[in-house]
Structure formats: C-alpha cells, structure tokens
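The form predicted on its own is given below as one chain in structure tokens.
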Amino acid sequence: MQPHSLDEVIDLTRPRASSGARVLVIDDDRSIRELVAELAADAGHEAVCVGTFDEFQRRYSSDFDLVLLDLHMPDVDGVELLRFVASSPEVPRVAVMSGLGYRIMRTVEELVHLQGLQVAGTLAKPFSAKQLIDLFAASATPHVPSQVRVRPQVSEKELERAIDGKQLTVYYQPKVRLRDRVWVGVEALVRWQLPNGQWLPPDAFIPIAEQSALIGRLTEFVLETSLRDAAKLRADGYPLEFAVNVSMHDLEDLSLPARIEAMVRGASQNLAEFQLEITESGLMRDQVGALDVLSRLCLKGARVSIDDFGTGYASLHRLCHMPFDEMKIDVSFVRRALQDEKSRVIVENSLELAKRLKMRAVAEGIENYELWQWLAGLGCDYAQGYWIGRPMPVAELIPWSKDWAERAAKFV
C-alpha cells in the first residue's frame, strides 16, 4: 500500500476504556499506522498515529502513556525523535520499532536508558498483532502528571547544610546467597529528602560531593549510620555484612584507612564485617594513592569489592593490581541477560573470570525468578535486585526478611 500525504493523521476517536493506554505513534508507513490504530481500538486503547515529525511535535504532550516511534523516518531519524522526547519536562514511556536489525535496536534501547527515559519495549518489523497488543497492555498504567523528570538543582552549600542538618538518610538493599537463599548482608545507599518532602536520587548530588570537599564527609555519614544500624541488627540476632560505597575520590585521601579503622573500633565493630564497594566507573586520577589506601585498608582487615564491573575504565588492569575480593556485575548486563546475547555472554564470562580469580561474584538487578534460576545454575554467589528487595529503611529489614524466607522456601 502506498503511503498517503506525510501529514496525514489517523486519530482514533472511539471511547477509551478505563484501563486503556493513550498512545502516540509516529511512522511514515500508512499501512503501519492503520494497523496500529485498528489493534489499539480493538484492545480498548486510544491511539494517535502521525506520519511526520512536524505533526508529532504538534500532537506530543505528557498526557500520553506511551510513545511508539519508528527509527527509520524520511524527514527525521529515531534518535532525533528520542532527543526531542527526552528534552521534555514530563515524558511517557517510550518504545521503538524498526526493520533495521537487532544490533541497532539494542543500541537505541541503551540510548533510551541513558537519556533517563522509561523503556516500554522494542518491536522488530514485521511484528505480530499479539506483540503490539502486549506492548499496549504493559503501558496501560495511567500517566501521572506529577512525576516530573526535572530535578531540583542543588548546590554545594545546600548539600553541606543537608549533611549538617541531617536531611540525609541511609536505606539498605538486601543481598542474598544464591545457593541456599540465605540473607547475608545489605548495601548501604544514601538518600536525601528535601524540606518540601521530595526525595533526591543519589546521582543528583553525589557528583557535587565528588567535585568538592564534601565526598569524605558524605562517606563518613553513611559509614557512621551503617555502624549504628549494624549494631542494632546484630543485637537482634542478624549478624549481617554491611557494604558501604566508597568513591574513587575518597581513595585520594591517605588518611582514609586510619579514619575508617577508628570509626569502626569506636563503634565496637569489626572491620571485616564491612565490605567497601569501589565504583568501577570512576576515573582514577591518582593510581599510586589509590593503591596505597586500598592496601592499607586490606591490611587492617577490610574487604574490598569492585562495583558496577564492566562499565568503567581499565577494568582488567584494576583487577590485576587492586586487592578486590568481590566483583559486582553491573545491573545493565544482568537485567537483559536472558533476552540479549551480548549481555548474556558478558555475565557468563564475568562469572567465570571471578571464579578463576577466586573472587566472590554478586549479580545486581535480579528482576524475576527466571534470572535467579539462571544465575544460580551458573554458580553465581550472591544476588541483589528489586525482585529480592528494594532499598528500604533499617526498620523494614526484619519484616522483609520474614517475607523473603517464606518466598524462598517455595523455590524449586
């Protein structure tokens, strides 16, 4: 079928089902637009289908639950469309469709993640009616206009006041052992609640701390809080390992090992029960200083983990020369391992590398039981992820642990 005028719009006017999705579709192929409109109507969804970027811009708004876009357009390509969507203060979920092949689809999907957009899925042309209907159904959750992507801009002074005024808090994400499903530890994650009640994610303020003299104070705050909470949990019969993130910038401070040792001893804790996680993606500016600090920490009994493995600079070089005893495989590889061959190979080889180097392996981003089973079969040691447990206040850990024990007891 030959496409009609590029400005032609197929606007579905049937009443929208209360549970339906509102979808904005851009594709220059009229037959695709007609197919999408018809299937959306049959499934109780509302679709606006356009054929040009000009019309897309006129129709676009945050009221849509889903934007479905073709990567290959005559007047604008899909990457430019994504850039336009990402520049909006409020955005719906995004799905891409293309007949250009698997590799470019995966690359664009990663771009969507990096732009901070919610990925609803991908459709390789030709796609089936069921695939499209499933995509609509998954996006049928009503759009909430208050979920604004623009984050407050905070300054170094505001962060300093937050540390002094105790606006920061620490949440804990459980870590469990795969072979016997036992809860063995937690990762401490800093959170900031603004005076208006809004929670600010770590990536909105940790870079500010790293670019200033505040990163050391931030690390100390997390460690001090973790020490207090660890003592309470151990007194209640939960001898857990606590993992605390340490920035590469922290490793430039030669006094760090002595300060950490003094804090741990002052809290009557054992440094061996704390895992220091070094973010692998951080660029090391002072290799000599970092090796000095890490070596002394290990001599004092600390255990050191390489976090976000595979996402940063000179990974293998660091594994060779730094005293890591644990590898955390980044969530970006784990979460797609069962659908994406490249991610699967990276996870498999990372686990083999950890085993050969006699390091513990932790998989981040476990989102379902299938991933759990697959990683357990590969011999992965530990797991974290929302399917296991989200980051939570310390008071919620013990109730979570009871729920986890009941769930884990039903695993095959």
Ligand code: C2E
The other form holds:
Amino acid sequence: MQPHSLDEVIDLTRPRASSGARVLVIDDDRSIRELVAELAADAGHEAVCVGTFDEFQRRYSSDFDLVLLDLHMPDVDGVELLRFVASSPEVPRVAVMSGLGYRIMRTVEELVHLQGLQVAGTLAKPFSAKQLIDLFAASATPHVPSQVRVRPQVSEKELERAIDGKQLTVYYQPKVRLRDRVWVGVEALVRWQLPNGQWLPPDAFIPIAEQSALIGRLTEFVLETSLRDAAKLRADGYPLEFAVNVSMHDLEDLSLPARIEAMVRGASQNLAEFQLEITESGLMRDQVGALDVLSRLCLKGARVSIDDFGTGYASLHRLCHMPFDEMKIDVSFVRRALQDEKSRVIVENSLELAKRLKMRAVAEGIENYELWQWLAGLGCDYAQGYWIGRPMPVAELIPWSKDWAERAAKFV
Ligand code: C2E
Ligand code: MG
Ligand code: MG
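The block above covers the form predicted on its own; next, return the form predicted together with the named molecule.
Following is the full complex, with the preceding chain placed first.
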C-alpha cells in the first residue's frame, strides 16, 4: 500500500479513467478507514475515507459509485447521514456498516429504501475483507441505470414518444445454472434514457404503460430487440435462452399469442427458446382472458415463468391455475435469506414447492458467494443476481461471460 496521511482523510482517487469503483467512506474508526483504503487500492478501486461529517459533506458528490456509511458516528447519527445523502439531487449507491445488531441494520436498510435510495449492501462489523471486496466489485459498474434515484414524473405522451423515438433500451442480466455454473440465458430488462441523458428504471414507467394501451407496444419492442440480440449471440456461438417480462395487462389482449408467434417466426427463431416471465403491478382485471392467452402461448411452445414469487402479486392461487413451468423467487427474500430467518424459510419452502410441482426454480438477488453456495446446496436450479452479473448492454455479455467462466472455475 502507498504511504499516505491517515489523520483525517485518505484520498486514493485518480482521474476518472479506471474501471474500478469510486467509493466515499465515512467511519470514525481510523483502523477501519485504513483497512478499507488498503483493500480498495489492492482491488483496483478508488477510495476517499473520511472521519468526520464535516469532511464528508465537503467531499460528497454524485460522481462516486458508492458511499459506505458508518451509522455510528460521534458527530452525526446514521439517520441524519442518510437524510443528507438522500437530499442531494443525484445519489450514488449506498451501503451501511455498523456494529449494531442485524435487526437494527435491517430497519436502517428499510429506511434507506424509504428515502428512495438504492441499498448496495449492509456490513455488520466485524466484517471480512471478502465481504468488502465483493461490495466494491458489485459497485464497479459505473452508474447502472436502475440505480438512478431521482425520478422525474413522465407522462403517457412522453412514453409514447420514447417508444416511437427508440429512447428505450434493453439491458440483459445473465442467468446461470447452479449445478455446473454454466451460463444458460439472460433476462431482458427495459431501460429508458431521457433526452437529458438521465436513465429511468422500469418501475418508473411500466405502471404508466400498463395504465394505457402502451404496454403492448413496449413488450413488442423488448421482444423484437431480444429476438435480434438472441440471433446475433447465437451466430457467435452462444445459444442462450432469452426471458422477456410480459405484463398481466398484455394478457388481456387476445391477439397476443398470434402476434408473439408471428414475431418469433418472422425472426426465424423458436418460441421454445424464449421464456415469458409474467409480471404484474396492478390488479388483474380479466383472469379468464389471461388464462386463455397463456394456455394458447403454451400450446404454441412458449414457456412461462411466475415472476417475483412470494410477493403479493404472484400468489399461490395464480400458481395453481396457470401453466407455469418456472418459478422465480423474489429478490427481496433471496438477498436477505442468510441473515433473516423469515426470508430463509420463505426461500426454502418456495424451492420445495417448485420441486414438488415439477417447476424449475430460479433464485433472483444472489448478491454474494455465500448465497450461491447455500442455494446450490438446496438444489435450486438457476441463479441471477448482482454477484453473478448486473443487467448490462448486449455488447458487454460476452466479455462478462469470460470473466464469469474464470471466476466460476475458481470456486468450489
Ligand atoms: P424482475 O423481472 O423481477 O427483474 C429483476 C429485477 O431485480 C431487476 O430490476 C434486476 O436489476 C433486479 N436484480 C437482479 N439481481 C439483483 C440483486 O442481486 N440484487 C438486487 N437488489 N436486485 C437485483 P429492474 O431491471 O429495475 O426491473 C424491475 C422490474 O421491472 C422487473 O422485475 C420487472 O418486473 C419489470 N420490468 C423490467 N423490464 C420489463 C419489461 O420489459 N416489461 C415489463 N412488463 N416489465 C419489466
Ligand atoms: Mg422478470
Ligand atoms: Mg422478479
């Protein structure tokens, strides 16, 4: 490690060129500041580590990829610290660390969510070097669009113009098989880049699309883009399964199966290579119609997943009445399963349910190796999560897969 002053601030930033994460750390414990700075530098990241709230306020900017906050500071309490971060117009990802018990950390995590911030992780002290390195590595992708906090209100008209004007983009998150770590597919996740360059995550505009007639066109756009990208990847020797999110509102349109089939055939592809994930963010109005559409899609060879299983939207009732062949266990349970007893029980029981109902199980929200190992031990079939790979543009998938193959060869 380079020699540097440890009095107050350890500043290891360089001009913004490297691919590592830029991290701002506040902790009154000097040994933690030293440790964090050293680990960050060794792993190719850049860290500014400060010991006081004053210095934190001076150094703070949205140019950081991650702010790591000690919740127990002598000159500011954790809640105030979060409020300060939340009050700035653009916010990096936030991770919190504390020597307080897990229960309190969990409440604070909830508070971070309520402030509209994106929680990148929580570190209970004492934490291991590996936990810290994983957190930095997960933050290294510069400002992933779904991390943008400030969400301007957008109108139906603007969304319509965005669909017509090709302002929407599709990102892909890798899906891997737990048994042998093989990359088997991707999930298509829509993003919207506003004319001012700001990215909007899907939950800022999918509800608008669902309340209007635009959801059909949005789904068509995502499917068309996925078909094109799937063909390119296949030609490059990557025969991947593509999963596309389909809203319950799409299923009210009885012409959907024929339209999807025509699009897939038109692109000379096979419907069986596409997984349709059924999502819902509103009350389903027409259950009979939805069942009709889903059954016809299945008869045409499509495979259908129940997404966000365990949340209020994806209920046991739906599981019972609709022809799902895959269950995706919701991020919110999986990512907490090792610390939170209730989440753990929900994941374990969902896996058991999937097995008994002869469905493939996918765990979403794998944020570290420990979760991967635990799910592999439970016989979960597939995994998605930031630790494996974040949603990314199509061009980044093959470089990611090489990196993944190297990582996957190393762990037991
Ligand atoms: P989803 O289909 O359940 O997608 C998974 C979401 O979890 C994605 O958020 C993904 O970025 C996030 N995620 C993945 N791994 C992790 C992890 O390890 N930790 C955490 N904390 N989160 C993780 P995203 O992209 O913001 O999408 C949110 C939701 O928006 C999706 O949830 C889906 O319901 C909806 N959505 C996205 N694209 C489309 C689309 O094209 N059409 C429709 N109808 N809905 C879409
Ligand atoms: Mg999904
Ligand atoms: Mg989901």
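Residue numbers count along the first chain shown, from 1. Each form is matched to the other, and the largest set of C-alpha atoms that superpose within 1.5 Å is called the rigid core. It should be emphasised that the depicted structure is a prediction, and the values quoted were computed from it without experimental measurement.
- Shown in the overlay between these two forms, fitted on the rigid core, is a CA shift at W199 smaller than 2 Å.
- Put the two forms on the same core and the Cα of Q211 is off by less than 2 Å between these two forms.
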